[in-house]
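Have a look below at one chain only, the form predicted on its own, in structure tokens format.
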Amino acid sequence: MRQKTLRDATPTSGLASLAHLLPFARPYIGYFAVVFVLVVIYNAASVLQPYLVKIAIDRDISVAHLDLHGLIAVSLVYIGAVIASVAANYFQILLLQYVGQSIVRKIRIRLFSHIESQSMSFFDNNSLGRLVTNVSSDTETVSQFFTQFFLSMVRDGLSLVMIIAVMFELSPRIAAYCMVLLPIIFAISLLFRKRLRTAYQTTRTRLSNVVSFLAENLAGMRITQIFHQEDRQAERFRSLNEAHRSANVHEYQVSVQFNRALDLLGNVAVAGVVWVGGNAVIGHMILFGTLYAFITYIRQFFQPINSITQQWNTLQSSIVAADRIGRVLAVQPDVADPVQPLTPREVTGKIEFDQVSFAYKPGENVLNDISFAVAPGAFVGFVGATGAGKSSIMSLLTRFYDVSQGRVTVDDVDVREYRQEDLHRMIGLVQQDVHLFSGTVTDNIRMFRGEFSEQDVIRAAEAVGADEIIRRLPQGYETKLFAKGANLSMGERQLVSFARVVLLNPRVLILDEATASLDSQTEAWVQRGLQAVAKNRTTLVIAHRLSTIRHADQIIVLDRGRIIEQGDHETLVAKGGMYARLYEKSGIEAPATAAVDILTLSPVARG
């Protein structure tokens, strides 16, 4: 069955998206408790400051009486409140940043591990650029929920409660007037809520499109250049960037409208307090210090409200990012390990396909009723046109995909009964396009596994004839390789991949057109490495050049997903079918050099 794409995954809505990520924050509950205490200290110190000024004005510097000692005392308390406020603010931000980045680290590790566990069909149907965005950008956006939104909700929400309490203590009448503003603020927030979320979602989607296009084009730059498509691709990239720019501008436009509406409301509220409070001072209902405190508090009143509303941007972005992360984590691999796996013991390398059919998409079979058996240690070649199903057979054997019908067995055990890790230890794969990772040559041979020593690596390289070549590199085995091994030739990359297989020491070897892209001279050089790799192993070869499988124990000819011929070279040539026609056309492909070709040796000679 075809793997679902991320868009097919069941979406979650609103804060439910973020709720799925809360378990990542659970280990840091103690840190959040300390942050809450610091927030209380910060808010109490901040709210206290206008009240202290009010006391100084009304009690210590009134026209009728000047109390210097009282003024000094208030000033000292004020300075202490400022210091406490600054210190609490500093440590709460520092602590939350540590927590936020720690949570991001956990989410990224979880995401990467989850993506690694997916079946190949997942990568067939989902953009690599989007997955990169999920792991890098989306996780960073989610961290802002903890470092910005969470802090704002706690700090600004608590500040608002404290300010309202002090305002009612100073003058219930003026405070009640200010409370009329709350329904208006709520109405403005509802009015902009849907527009804001739509704007944020559009921006994130278009950013993902830009990143995806960039990743895919950088990976395929050689194709772009060889077909002279630079201008066309650049135009497409400009178009995607223009769409992202427009979405970003619209997002800020909606956000600015929202914030300015609240600013306008805040200034109107200050004017109202001056009018109502001024009349109260004239009527001797309140003192001037109380009016000053009210004006300060009404400005402080709108600061947390404005901060909370501004964090709406962060909340919406976090929800969208969390939803995208949640979609990735919700996808389960098509290929899963059995509940009670069988542990392989002495693997002989016997392989059998029993009436196997397979489809990447339901109803569109690429393999139909495939049956064949391979004896331990045998050498089998697979021939057929592009799309005949050769690589699909190898993908089923390695269990990158599961069969639609029938069964594939290794040593008479269905591959679905093995753990994938155990199965992949039995089977070594060498492909035409060798993928090397950034790191040293040693790292790439042992695939970053610590159980293999440097001597193990050297012995594996010596076995395939790569040791001398590697030692000629600038730093030998410690030479840093560029991405995809770009600082090595194609033949050198193949030898590194052979050494990798020898080190793993699998019982079954798959050669997926491993020498198809090499010139004759380089191929003859690489064949010596193949000799060491294939020795004493069951070897399956997808043949690009028929000369490489002429002496195979068995040759399987595929056409449109079916086996149409099967036998050794002489039998198939005598039969006069498709293989005979292909061999006749490729008669000029006989080995051009006297170099030993492992794939033309008999099984006895290869032993």
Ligand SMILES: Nc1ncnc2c1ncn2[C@@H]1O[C@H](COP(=O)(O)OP(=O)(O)OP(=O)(O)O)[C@@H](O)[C@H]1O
The other form holds:
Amino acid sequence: MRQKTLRDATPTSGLASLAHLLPFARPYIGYFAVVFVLVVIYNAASVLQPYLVKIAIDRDISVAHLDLHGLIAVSLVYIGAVIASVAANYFQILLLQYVGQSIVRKIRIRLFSHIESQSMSFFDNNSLGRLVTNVSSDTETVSQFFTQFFLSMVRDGLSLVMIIAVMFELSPRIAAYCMVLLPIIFAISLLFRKRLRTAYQTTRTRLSNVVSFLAENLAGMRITQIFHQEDRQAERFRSLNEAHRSANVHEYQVSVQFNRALDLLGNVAVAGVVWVGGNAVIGHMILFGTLYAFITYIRQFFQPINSITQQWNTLQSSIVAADRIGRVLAVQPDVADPVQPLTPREVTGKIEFDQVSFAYKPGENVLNDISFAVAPGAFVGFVGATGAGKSSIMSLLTRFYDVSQGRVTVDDVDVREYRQEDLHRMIGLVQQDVHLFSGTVTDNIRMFRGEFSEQDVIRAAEAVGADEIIRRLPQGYETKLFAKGANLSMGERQLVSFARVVLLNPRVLILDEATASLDSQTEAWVQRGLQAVAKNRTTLVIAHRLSTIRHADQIIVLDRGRIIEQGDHETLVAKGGMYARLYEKSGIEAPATAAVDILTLSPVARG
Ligand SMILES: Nc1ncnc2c1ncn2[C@@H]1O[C@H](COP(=O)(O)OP(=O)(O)OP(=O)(O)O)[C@@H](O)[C@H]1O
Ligand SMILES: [Mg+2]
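If the structure you just shared is the form predicted on its own, then what does the corresponding form predicted in complex with the named molecule look like?
Time for the whole complex; same chain goes first.
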């Protein structure tokens, strides 16, 4: 079986990874066009303003000739330009924000459904924290590429071009002087670029150290407290934060140095323009208004340059985020539906494992040559030491993983030939580790599916003996559960998950240590319920308490990934092998089981 980690999924790099996300932006191409038009209006209106002042100074209020009508006209146009630039700016920001958030939403939904379609090996190999970051913040970062970066390139690029064009129109000679600035700006940017990038990346890394430390520690807070590690953990947290602070301050330092250098250059440029332009005014080569406009333009000139250079960080972080998103989207599930799936009709629940071997990691088999057959409606127990491979067998039956060799069949059809959805409808699984979602008890039993009524839910709970216990909860069936069901006891959680599976009404029922958290009285209760539920269903039960499976039609004993014994209780006890030894021990060590025994599923009771 191949390992699926995000690292070895098709790697994309640099701009290519951003290009992969372009399809998410494509539906908004019309919006981008409107933004572009607004940007042009904004820029034109902004660049026009100093030019209008120049006209007023040189034409309307020159000492030689005062033109009041001209001045009013210019003022009105000026006001118009101001209004146009403000309005264009306003709508362009709103529109771009709308587009950016729409893209985030699209990528998020796509990522989530992609992650949902992955098989278990994906979740074995990728940490939840990482996936959460991926869906929540990487998407947000990428959207900045489509908004901030795109905007800056268009707006600032255009603004530079326009300013340079107007400067040359006003006075080619002074404009040419100003162009000397370009290589100097370029050199300064180059000088700072590497330092800025390193500083930026260090800050990001250290911030993510802080975040992951926090996530892990909040999750493990109980253990921290029980082992009195609070001070030590606080010390580690302090040093991680210290590292982040110094990186952050350093990043700021570099970026402020860069901005101030540009600022300085800008002021020197103004001085230069005053000198060269002043001389030109004295020599009557240009009018005073032109000099005024030049000084304004040279100041405006540095704004877009500053903004563009800041986009370097946006670009860098967008590339990193896009790459991470791309890697997740590139992973194909190990377990895929067949091209021509077989639709099951009357499912009887016959199960067969035929010389099955399986490895989570290539070359490390956890199951070897497993063969057994289960008749429809039979009750089969699985016994074996911790790590023997019991749960792994069930994971193959539900196709959380695919076998390495051999085949697993349900009703004589290889599980790989069913659609996973159909397979999972046939098989109900209850595990010791129950996952509950935030919502009410009812929500959790019907798994948020509206097609089941409250009556259905109550009936299912009654069937497994959970009804009474649920009614004892503060708000009964309407009790709100905390995340993971933290406000229920382990046993209560298991009862809820029993009811959940019974509601599904599957042909095959798997109970993996499902009653391990119940006290013997509640277990007896649940067993009685299951007796009814298991009737006419194939039931596979993994249990450490042998009393639970004593009356099974068949007991399969596993040891280190192999079946070492198979048969019913009497046969296995008579054989005097591993099962007999386990049984002997359980008889001495667990006196409570005798009481439960009477109530456990017996072939007779199941009819
Ligand atoms: N997701 C996994 N990735 C890699 N190895 C795994 C994974 N799950 C289980 N294993 C390994 O496979 C072996 C069999 O595990 P399995 O969970 O099937 O045992 P089990 O018989 O159910 O044990 P237990 O009684 O403790 O539940 C163990 O050695 C375990 O370490
Ligand atoms: Mg197990």
